[in-house]
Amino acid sequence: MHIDILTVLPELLESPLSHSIMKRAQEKKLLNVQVHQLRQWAVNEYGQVDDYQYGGGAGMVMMCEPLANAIEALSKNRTYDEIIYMTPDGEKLSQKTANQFSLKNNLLIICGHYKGIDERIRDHFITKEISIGDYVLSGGELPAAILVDSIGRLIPGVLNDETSALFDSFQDGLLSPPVYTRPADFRGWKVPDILLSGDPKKIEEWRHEQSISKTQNKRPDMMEE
């Protein structure tokens, strides 16, 4: 899979996309991101990006001829099956959003900054907006970080068995059930006896009920879902 990221501030991607999974799944080639930094394609030589918004109010809009050039100067080079802006206002990123992201070969994800983009990119080049929670960042750069491990995550062979995407929560519908590990009593605080059973069936019956259970005191909406 391919992802390609356009922002005003690559540096706060760095990080996030060179460690651990991510930095794994670029190391095995499953998985190659490329940030590109926006005012490559600025309007002028003082690498402006934004301007004043039309009809007057706070906060600067990034600007049309930008965005627009960049967009298609990188769709030059591939087909992107999603142009991708990172926005409050756009739906919100769940598990079965990310499963079906990582089905698809190419991605251009848009990282808005500012008071956000003009509305005629939106119309006219953006597939899909994604918001990660009902509040405001100060850019789309985290919210971008989020979507591409959620992502990368799934493709397979970034994970191994241990970490298995399959188990996580949200992909049955359900939170994950509670994990233990050694020792199997600390401070008295026992594992339940079931885990230490071996017997497959009855774990994984157990874990189905903790499962159930945990969803409907923790999150009853998914249960209504």
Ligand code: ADE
The other form holds:
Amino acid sequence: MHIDILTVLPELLESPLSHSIMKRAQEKKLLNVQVHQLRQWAVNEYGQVDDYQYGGGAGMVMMCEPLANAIEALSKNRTYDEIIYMTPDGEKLSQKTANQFSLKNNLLIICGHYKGIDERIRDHFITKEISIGDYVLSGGELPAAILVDSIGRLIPGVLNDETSALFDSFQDGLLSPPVYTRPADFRGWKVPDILLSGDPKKIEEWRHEQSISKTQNKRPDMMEE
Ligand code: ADE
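Please give the corresponding structure for the form predicted in complex with the named molecule, as opposed to the form predicted on its own shown earlier.
Full complex below, order starting with the chain above.
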């Protein structure tokens, strides 16, 4: 999968995408992420990409011209399955959406800043608007990193144990069961006996029951769905 990201702050994306599973996905050539500085398409030599908003009011708006030129230039190299704009007023990111994106070949992600991007870019180029939650961040870079991470780990072959993403919370509409590691007794706090029983069927049943009760307790809204 190829993902292009357009941003005025490429530095913010460096670290999240160059460690751990995202690093491995790129080393294995299963994922190729390229971060592009939007100022390459600035309207003048000062690197301007934003301007005051029509109608007045505080805050700058990212201009049409640099964004349109950048999207068109990048689109010459590949056909994007989706052009995604990270914005708090977008559709809330879910495991379902991450699963759907992980089946695509080419994605372009646009990180907004300031007051956001000119609405005409949303109208004419953007195919998906994604929010990572009902709160406002300073820009779309951290949300973009979260989106890429949520997608990248689902690409077949990225995780060592291919099945492990299948058992993630939300993957089957339930939260994950609790997990334990050594020692079996820490300060008298014991690991449930069943996990030490060596009986895979019973363990699987126990984990499923735990998932259900955990979801009922912590996320009753998910049970209703
Ligand atoms: N940009 C600023 N806040 C955001 C959010 N919550 N989700 C996605 N992009 C954003």
